[in-house]
Amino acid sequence: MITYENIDVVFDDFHALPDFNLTIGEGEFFTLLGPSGCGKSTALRTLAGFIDPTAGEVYVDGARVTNLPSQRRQIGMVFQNYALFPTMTVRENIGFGLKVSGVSKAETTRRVDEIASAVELDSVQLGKGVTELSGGQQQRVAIARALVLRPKILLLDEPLSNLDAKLRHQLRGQLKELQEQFGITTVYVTHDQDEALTMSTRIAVMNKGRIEQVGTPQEVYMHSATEFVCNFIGDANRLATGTVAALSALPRGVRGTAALNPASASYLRVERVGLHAPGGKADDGGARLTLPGTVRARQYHGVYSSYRVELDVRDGGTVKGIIQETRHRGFAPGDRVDVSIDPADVLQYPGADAQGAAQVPALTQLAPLPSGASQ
């Protein structure tokens, strides 16, 4: 459906994207990710037509589309902060494409009500300004004028930036919804990682103008490729010399025991961390290294809570874990428990990444408890 084919974009000394190849499927809900300044959103207005590459072809539908002006590509954007026009009423901002690509006024009429109807908008809605809508509301303005003119993709830059969390948590569901109803081939630009991981057919991981990964959120999430794609999606601890020995000196026959290089850099996912009373039983058929440790920080988020442990074995560091929140009283800071992981569950990388472990995320920037968390 869409192919970047070697795109440089170039812009004065700065190389924003350096060889960019990529190819999105048809129906696809594809997120580009990254930090601010990864060359993103560059990408995204490249297919937009907005920028000009320095080198390379872009591709839609095997047609090439790489000097087409913007309207002529069949492709319509939400931006970031809609690009409504406040002296037009709603009705007016849904149906302006369609105006000036010389619709009919009486199936422009139609139209508008039509998309109207599918993203939630009733007739008093039309009839309002759009300085009186909410941000969500406004959203929805945005999505249905680039929708009413019938795109074969549908381009989103950060749309959700501007609201509330409570709202953007809504409204991800309901653009995810809309995508799915209308089967419309999307690219979404963010840097939030829990976006991405949960609306996304696939994600492209971005760093410096490159892509790191390409993968399902499952795929970037449980086999991240390179220290920077799993230093930023999600939250892991970076196991110290001590429990990676530890981990390598496990019986042969333990799964995952074999790949371990005690020299490469070790991570472990937060969720991936076994927690329980000293002596007790853990949950995986003894397939886990058992380190004993003080619980030395606990932060409560209501649906779970998340632990900060030192570990006894020398050079062993301190880990971080989460449980869900039960009946159980957890653990207080003192307390002594009881570490399990499997060696199957640590990602290697050879060599230090150092700006990766640089950011490594805080405590306090716990990803969401994913379902079969330790307990």
Second form
Amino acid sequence: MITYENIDVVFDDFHALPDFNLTIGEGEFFTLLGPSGCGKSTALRTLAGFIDPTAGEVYVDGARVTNLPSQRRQIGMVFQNYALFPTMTVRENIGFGLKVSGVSKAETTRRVDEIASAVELDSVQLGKGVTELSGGQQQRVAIARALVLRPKILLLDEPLSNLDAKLRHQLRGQLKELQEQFGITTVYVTHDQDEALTMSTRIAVMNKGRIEQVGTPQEVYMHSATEFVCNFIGDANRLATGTVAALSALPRGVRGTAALNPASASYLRVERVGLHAPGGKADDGGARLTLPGTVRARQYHGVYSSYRVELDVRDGGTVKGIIQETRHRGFAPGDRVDVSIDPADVLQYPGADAQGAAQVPALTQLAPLPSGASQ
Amino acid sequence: MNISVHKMLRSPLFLVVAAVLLWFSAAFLVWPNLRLLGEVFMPNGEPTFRAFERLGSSRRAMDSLRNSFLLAIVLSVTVNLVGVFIVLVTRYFAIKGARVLYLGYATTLIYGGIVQVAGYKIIYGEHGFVTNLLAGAFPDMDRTWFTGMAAVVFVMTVAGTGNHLLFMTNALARVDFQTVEAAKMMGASTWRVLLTIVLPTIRPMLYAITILTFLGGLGALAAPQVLGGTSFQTITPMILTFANSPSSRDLAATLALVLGVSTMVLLAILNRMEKGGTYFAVSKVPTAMKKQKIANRWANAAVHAAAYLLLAVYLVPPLLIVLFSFTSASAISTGTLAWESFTLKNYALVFSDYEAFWPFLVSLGYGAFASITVVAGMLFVARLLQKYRNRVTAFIEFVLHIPWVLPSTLIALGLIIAYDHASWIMGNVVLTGTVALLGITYVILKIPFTLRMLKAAFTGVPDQLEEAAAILGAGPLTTFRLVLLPVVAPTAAAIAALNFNSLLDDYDTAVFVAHPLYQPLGIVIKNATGEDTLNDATALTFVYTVLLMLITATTMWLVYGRPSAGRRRKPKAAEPAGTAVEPVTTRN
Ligand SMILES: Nc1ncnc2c1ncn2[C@@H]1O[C@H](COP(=O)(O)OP(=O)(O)OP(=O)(O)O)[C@@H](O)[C@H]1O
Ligand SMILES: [Mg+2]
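Let's compare: the form predicted on its own is above, so bring in the form predicted in complex with its partner chain.
And the full complex, kicking off with our chain again.
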């Protein structure tokens, strides 16, 4: 549906997107995710036609649109601040595109009413000025305005970033529902990993203008392709050399251990760290390595607590693990605990300089998303 | 947004505006000033410094130069002293009746320029009302007591404090009050807090105001001309005298050049300082200012007394003018203001006699024409400059700021010199002596302020609005008309109103270029001050003055003073904020 082919974007002497390639399928909710300044908006705005790439082509539905002006690309867009026209009413805002393209008054009214009811704006709200609306209503106006021209693609550039946390959560759901209802191909930009994981069909994680990994939310979380992705998404422990050495010294034959390389950067997601009272349950048949340690700090989060545990093993460093606040009364700093680690959960990346080569993490298994605390 | 020259040239809208702009800048902003330079350095086609020699040997010219700098320096001190004082007593210290004080001091905002000078002369001058009263009591007194440097400094000090009221008040409001609270908690006295925390914080603003004051003194025309007497003439009145005779026009041009170069140097310094940054908004949660009590009883009493004394100084002339506008000239000159002598005849005359109304009509006409033209034109230009940022537009913007850098006297003189004969650049039309020239000059003078304000207004409009319109299919013109224009409309209206205001009582420019049959109010009012006795022409002046004050006060209130609550209902548009923030912008 959408293809970026060897796109280059250069501002003055700053190379914002070097050789950018990406394909997005029909009906996908596709998210560009990355830290601030990594070029997400640039990629999106290139697709919208606001930025002329210095090289490369953009295709939509197989047709080259690289030099087509924005309004002829059949794209709708929801801007970060919604960019609602402040001097117009809600109805005028939604009908603006129809008005400038010369659609008759009656037809405009009909189509505005239709799209307004689809996004659940009532006739009273349609008559209001846009500044009299709440943040959530403004978002719906922005979406209605973008969709009323029946575009093939909907672009959203951090539409939730200006809202408070509670509203953000609520609108996230509404946005996703609307997208599913219209079935429209959507490209979404965010730097919020939570948003990306919960809403997307697929995610492209970007860093410094380059795509680090493209995949489903599970893929990028569980099989982070690069050290950057692993660090950017979720919360991971970088394991100290002593711990990695202990892990790779586990008897062979136990699944997965063969490939652990003590020299590589090794990570373990916090929810994969098992924490037990000393001598407590020894679970799944010796597949896990158990290391004794001392709790150094506890942080209470409500749903769960996180613990920083210093491992006894030489050069073992500390690991962070979490325990859900169900009936467990938790540990206090100074308590002795056993830390258990499944070597199969360890993500490994060759040295930072060779990062580009690390297309596949050393080993992992496909597992369901962590049920607990990462959210 | 950084759009290349290449892409810019593809926009037809840009090409049209650019063509008009280029011609306009060349014909009105660049060429006249080059001609003026030519008049100074090459009067006969050969390079020479004769004009400077002639200037050096003219005692009057050299005196006027010395007097101008003296005036500028003295005013920098007096205006700052009085200005800081009135702002502090109205906004910083807890003074009883601060609101009344503020309104009283603020009369200087609606009562300035030639109107104010004429008013002072009519009241304190040789045949003035107060002088008459005094002479009745002390027959031996010098009737010309209100003449010379002291009188000029006095009048210009009162007028100059308007800048403090507008800008220092604003700066003071933006001082983070938490810093004051913190200092007091550490034991600093009110006085100490003021000297070490508050004033240093607004120091950049004070510097800026000082430079504006200095420039005002340097280029002063009306006050020294009317009140300076023979002993205290300054550069600009001298330029005017020299310009009126063809044989000394080169002297006028040379003096104007000296004035222009001094102005440019000072403005360069001012710009430097502006870039040096301000101290505002360090704190994320600024606390609103709370008025400070003066703890010492005696100091408190003294400050109160001084504040109310100043109030009287500010208020007496405009109040008397209002009073006089309702009386007959004979009643004023004899000093017998009885109840019966009050009448509405003067007003009736202005509104019924075509001849009496004519100057008013001329001023309204020029003001309306120039303020609307310049705003309409600059709307397009400001947008282009703000949107396309490259070397070409930077150069255009620079050229458009020429009227900001040069004194208006120099601009007017340049125009007269350049277009007193057929010139191909103007299509062989002679402008000097025509009705059109004053209108054109007004437009030119208002360009920098208008451009800066409109550019700021457009900068406040997020780019996303335009992109949203573009993606919905609107072309650049449609977007401009339907989306951008409504957003900046309130600012544009405010700018037009401020321009209109300042042009309405203009004297300094009109006296150089006005057509003899189309003389605006400023000139008529000035001429009335030349009369030896108070007659019915002076009474008309009072009516003009009162009407001007009314119009100006209304505009000021609409632009600055209106509470924003009344505007809730309408869909929100950008407010004309910022019109009162930047002193540099308001020059001219
Ligand atoms: N018009 C421009 N001129 C020059 N540099 C630009 C321009 N637009 C963006 N950049 C630079 O390109 C880089 C990518 O910008 P972009 O806006 O795409 O980042 P982003 O990923 O959307 O970041 P954010 O999450 O902060 O919105 C940034 O380093 C930015 O400074
Ligand atoms: Mg962005």
